[in-house]
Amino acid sequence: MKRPIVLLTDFGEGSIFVGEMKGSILKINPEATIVDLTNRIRPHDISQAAFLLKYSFRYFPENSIFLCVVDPEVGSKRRPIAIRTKNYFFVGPDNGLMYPAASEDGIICAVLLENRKYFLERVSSTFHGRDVFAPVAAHISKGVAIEDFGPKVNSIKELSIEEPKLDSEGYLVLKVMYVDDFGNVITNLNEKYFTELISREGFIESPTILLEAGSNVHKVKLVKCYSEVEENSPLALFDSFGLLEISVNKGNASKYFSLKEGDSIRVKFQNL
């Protein structure tokens, strides 16, 4: 049974640490399939990692192993764990990163990683990604049951992804969760929440939104695809994740609106 290993880290593209993790895996399972989900999580940003994992995991084959190393508390008392869900495996620190995705798929079992037989011989206090998590993922890819790694745990750390808030002026307060390589600004407003909000609040879905970024307010068209506006014109749409994305057709929305990951913006839907 093929079990691809999917890496999610904050080490950075081209990092030697990513290479060492892959080497650690391949020493144990030379036939392993290793895929980079991304190694460009904002440093130490557990919430961003949890957010992107939640919206990405379902696109991978059944039995994929998500090796998640955004671990600012490495070497502390935070627990190393492995999780089996209905369709996947997750390996990493028990800091909440894996909870949104794993709970959505349905957690069957979670274990504490204690059996040093499955670690590297020497375990660094600063690089459990290479010395603990990568070897465990490699052994899972070879068919080892997660119960072999250590005792079951009754619960894991929960993490809630920040949701949009409706303020007293009728604006939705959103958070910039991710800026992609095109400069598209991806927020935490998903289409399902938006549809429910329209129904609950009696809003009228309109072709234009007011976008407040910093001290500036912009009128932005809500469209289905980028080409519905002129080149270098701003737009908003629900993207392939089903999340509200602020973009510029063939341009860079992050620069256009002076937005970065972690920023808050306000949006208001209106009729022309």
Given for the second form:
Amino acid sequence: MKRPIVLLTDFGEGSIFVGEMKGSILKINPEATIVDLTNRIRPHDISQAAFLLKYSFRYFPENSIFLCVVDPEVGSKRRPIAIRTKNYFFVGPDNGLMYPAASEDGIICAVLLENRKYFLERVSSTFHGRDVFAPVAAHISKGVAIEDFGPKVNSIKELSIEEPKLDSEGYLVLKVMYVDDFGNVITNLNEKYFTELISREGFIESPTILLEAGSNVHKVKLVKCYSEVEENSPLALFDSFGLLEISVNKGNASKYFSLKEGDSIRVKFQNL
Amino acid sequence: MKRPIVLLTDFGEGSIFVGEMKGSILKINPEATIVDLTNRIRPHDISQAAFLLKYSFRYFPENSIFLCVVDPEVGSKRRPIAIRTKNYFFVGPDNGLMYPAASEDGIICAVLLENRKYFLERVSSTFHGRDVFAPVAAHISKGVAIEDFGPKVNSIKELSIEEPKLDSEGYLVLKVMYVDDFGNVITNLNEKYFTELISREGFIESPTILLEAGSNVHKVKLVKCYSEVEENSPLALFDSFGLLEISVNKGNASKYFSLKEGDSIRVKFQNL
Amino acid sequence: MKRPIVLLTDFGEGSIFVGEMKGSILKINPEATIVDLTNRIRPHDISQAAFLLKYSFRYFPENSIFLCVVDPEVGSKRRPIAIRTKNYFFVGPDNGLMYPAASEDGIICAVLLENRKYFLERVSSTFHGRDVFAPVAAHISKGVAIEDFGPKVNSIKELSIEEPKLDSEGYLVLKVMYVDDFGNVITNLNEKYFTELISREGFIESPTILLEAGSNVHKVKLVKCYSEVEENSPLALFDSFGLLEISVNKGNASKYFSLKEGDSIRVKFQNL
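Given the form predicted on its own, state the structure of the form predicted together with a further copy of the same chain.
Now the complete complex, all chains and molecules, led by this one.
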């Protein structure tokens, strides 16, 4: 059974470091299938990587190996680990990045990467992506059992994706988790949370959203697809991540609402 | 016979959405060969994608599957289709993008993508690239006949690449179709059109070009390769697309002439 | 034995020209393994490409074929060549780019690419990457011997990577060779040179570095990994290239020190 290796890093798309990691993999497994999830994680932003991995890992085939390198503590005492979950493998630093996805899939075991025979011969102190994690992923893709890399660890570092909060004025406080290349603004409000909310609070299925971004308040329609509103008009929908996304039909919502990753917005739902 | 899958999207290079589409493909065909034509189409710019596909599809092997996702109307009533041409397959929304390339190669048949057993189980309303088109392309790469995806359609949406026009002052009005990463300015004047023009109008083979960009008029030599003129000097040539390209040797023509995609320029050929 | 093809170009990441080159390769060898080292070389910057190739080729498997296309003289009289070294192949224009890596690995022979049966049928004058070099690399990946491409050449163009210089005030003058996506500033001082210097000059192993960038002088600690200093504090270390790198922990050294590729900096080592 083929085990593709999926890269998730903050090295920058098309970075030579991504190229070197692929070299490292092919040196060990010339038949490896390598695919980039994305290498455009914001530098050092473990939370963004954790968020994107949690919402995309399930689109990859069973037995995929997620090679996750957002690793600002590289070379220090943070632990290099590999995780076996119900359907996947995860390899990277134990800094929380892999936790939301791995725990959602169901962690079977995690090991400390200690067996140096699976690393490059010379391990730098600044690039374990190339020297430790890529070689380990390549060995897993060839069928090496994760127990062979080192001793089991009892627990791994946890990290939780920020959840929406209800404030005293009845607004939901959301966080901008990701802005895509179209300028779509992706929040942390998932459809399940929303469905429970509308049934509990008695909203209709497609309420209007009162959206407060910065000092401005906007009325935005909750729709099913972008082209339901006029061109250059704002809208909201539950997107392909299953998350509330603020968008502008054929436009750029990030610019329209002056919103960027990490910003907070407040929303309230209305029946009219 | 191997059928590589070639991606052409406006998701942005290295976008996580491109990564997810590749996951979708590998889930269905772990042996698929996947290659990016480019994912840097301007957001929503169907015409640019159609232009670039028309001028590059022939460099790919027979039976390649072009997975074309510039899809601003995703989730609405625009039709998802697959096309079989003489040498290739094309999969994407029926919005004109695939028409110039497919019709040039010779359309054999086109089908509506209707058979849900070839889609992801859960189809979002905003990302048919991942949920419909990538799975269909993956199934084609495994040998599924396109008739299996749904009923034949009698016609597909046409789109024509803008042609040069001759204006009343004897100038050819050209459109800037693409600016590459060097700043080379690629127009819609193809070599065949030019060859007919020079034989009809009695120009020598390497005339001087009078080029009007904005309010400035420039004299530019028509040459065969960039280094025929001095460094930082402007030039024009018929490039690897077979199109008239305005360039600056080791410089940036887009900046030099203040030209960007979509701009019009006027040119006139002179024997001196 | 599998021979992966490794791309190194200045076409821009995700450029359609990179896509076309991959099409050209797959047309000849549908089973080729293709991997991007990087396509983000500064336009026309042969030296930067030569530098990055020299410091990364060894991370790729034996028999890798480096397809190196930074080729401002394309279509002129510069020679297209292929090189066989002790462990690798190199294909590209004879402009010095491949020399530092190839000579370090040990050149066995070099040939002029002359046999047109290995090129695309129609060779443009502006894109030998697609029409000459990619097809030749594809044929090498299928096992064609490099002698089949054309006659041996007695010598190839040499290019040397700039070395640090000691100035009259006892400072080492270094060049900024590369700034990565984190803003790390990578210089041309390699660890071996430094080790000889400290033993000769009697420095301790982790001296302080007096760093002169522009008109400012900074004191920077030489450490082993980024997180040894406080967040947003500057540091220096020998990085994964084995080169002196100026960095800021979780920050951007290029901005912090106002340094960009091509700049000179002066450094002096002190025991305190």
